[in-house]
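One chain is shown next in structure tokens, namely the form predicted alone.
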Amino acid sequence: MDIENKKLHIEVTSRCTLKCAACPRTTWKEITKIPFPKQDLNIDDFVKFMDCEGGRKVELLQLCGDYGDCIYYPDLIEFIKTFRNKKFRLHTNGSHGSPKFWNDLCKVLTEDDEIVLAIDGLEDTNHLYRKNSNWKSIMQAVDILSKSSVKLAWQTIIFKFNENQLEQIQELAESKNIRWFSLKTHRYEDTNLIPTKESNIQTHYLFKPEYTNQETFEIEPKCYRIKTVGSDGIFYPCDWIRNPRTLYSSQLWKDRYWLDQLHIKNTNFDNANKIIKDWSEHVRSCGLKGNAEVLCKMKCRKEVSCHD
């Protein structure tokens, strides 16, 4: 089995307490002035996707959520317990969450799993990006996950804020014996986030006009790699096309009968990939043709490499 096949990324919920300015649930709120529809994933329905012969092969369930956060799935612990047979990597902002909910969620996690804490500040900054993030809330989490076996990282994305604040951060980080990283972004929605450094910016992955012209672009599709299961239960080629701006206006969307094929309830993990094969052929051809999405030109033209 190729090991693109062996980790899956998941969206077990749409549930989130934070407001960030780039995350699609604020924008699909920007665009239709309503919220975004709480979504959790159907476990009995993810439990006969996953069973076949794919599915059993798959070594890593890494719950990351475009719209939402894994910790304010209300089934998280039985999903945890239902697929204890794989590892488990956790992305979160880790705010609001009770003591009993942190030792619980410790209790069903191993050395073997880990969780990725999305930190982007400092007590004083922290918020400026992660809007209706506590600190007081992440760093209760912080004491009691540091006292478990689960592996530990602290992730932070540079912003103008926080740029000078990075050693800071990383002190912070490994005084609690958590390994930090840093991240640059292109999303930032508000300008006021965007930092000083262009050093800091992940320019390659920047809109360009001419990405909107009839041009061909060789493209390599990602889709095999980097495929998704939202909290709707549709296995999505990527987790890029799932913001609100991208997807709606994709012949992924106008051409919804993949869709359709690519929801749990209809298919299972081996049928699927062969959808998303098909898909990133179309993708391909796209590309020669000089009709390929925008989103694919930026992520997936030739010279780029993935960065999961």
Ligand SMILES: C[S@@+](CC[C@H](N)C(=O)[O-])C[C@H]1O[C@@H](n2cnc3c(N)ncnc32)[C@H](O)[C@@H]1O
The other form holds:
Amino acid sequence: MDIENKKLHIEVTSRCTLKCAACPRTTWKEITKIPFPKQDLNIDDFVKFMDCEGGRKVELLQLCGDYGDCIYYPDLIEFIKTFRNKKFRLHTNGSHGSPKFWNDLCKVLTEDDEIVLAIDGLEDTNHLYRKNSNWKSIMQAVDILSKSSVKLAWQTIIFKFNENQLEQIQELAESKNIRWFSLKTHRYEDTNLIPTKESNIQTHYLFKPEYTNQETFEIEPKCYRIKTVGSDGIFYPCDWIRNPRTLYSSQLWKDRYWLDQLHIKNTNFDNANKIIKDWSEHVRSCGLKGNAEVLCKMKCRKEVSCHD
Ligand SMILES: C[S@@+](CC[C@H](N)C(=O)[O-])C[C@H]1O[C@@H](n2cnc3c(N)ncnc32)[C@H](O)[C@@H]1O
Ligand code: SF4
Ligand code: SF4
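Output the structure of the form predicted together with the ligand; the preceding block shows the form predicted alone.
Following is the full complex, with the preceding chain placed first.
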């Protein structure tokens, strides 16, 4: 089996209690002036979608997403129980969960599962990007999770407010026996968040004006790598394309041919992978004709080889 098909990225819900500046849910609201619709993945549809040879072979379900946070999915515990033959990796901001919620979650997770906590600062700074986060509730979650068997990781995105605080954040994470790592980004939305040191910025993905021209680009589609089931039930070629700044102007969205076929109600994991393969060939040929998506030029032009 294709090694890339062993993992599937899923957005189980579009719900979240936070308002991080560069999150697609926040930019969506900035652009449309209305909140992003509340959507929860339908478990029965997803069970049918995965009921095929490739679906059964998927080993890891990564509950991350683009518009929401899995801890606010009302069916989270049931979802995990339904797929207990697979491993889970959950990504969460860790805020506002009750002790009962975290204890119940620990009961269905094992040492083969992992929770990645997105904590970008300390008590005095985390909320500067993670708006509406609640430090006390995050630390309460950390303490409950640390006593369970589930693996934990603490992810810190580098911003201006924390670039000189990274060692202290790492110390705090490690004092709680949590593996710590930092991430550079190119998405800030707010210029006050941009680090002062260029080495702390992910420059290779930055937009360049020539991407909007009809210039030809050799594209090496990474559509095989982070295929994503959205909370809208659509199987997308990557999660990058789900950003409102790119999705609604993309051919994938405008030409319903692709998305209608890719709804999990209309296909299964095996067939959806074939459709994504056709889509990636389409992207490759668009690159050679000069009409590829701006996003595909940013993320998958030939010289971009990094895997983040
Ligand atoms: C939309 S979030 C969903 C998961 C969860 N709510 C969270 O924030 O971790 C998807 C991923 O994007 C990350 N993320 C959020 N803001 C980001 C930014 N400005 N640049 C890069 N990654 C970001 C999150 O930490 C998470 O790993
Ligand atoms: S916690 Fe995650 S889903 Fe929620 S607003 Fe922040 S980045 Fe978006
Ligand atoms: S950016 Fe375009 S080519 Fe790259 S993975 Fe996403 S859809 Fe595929």
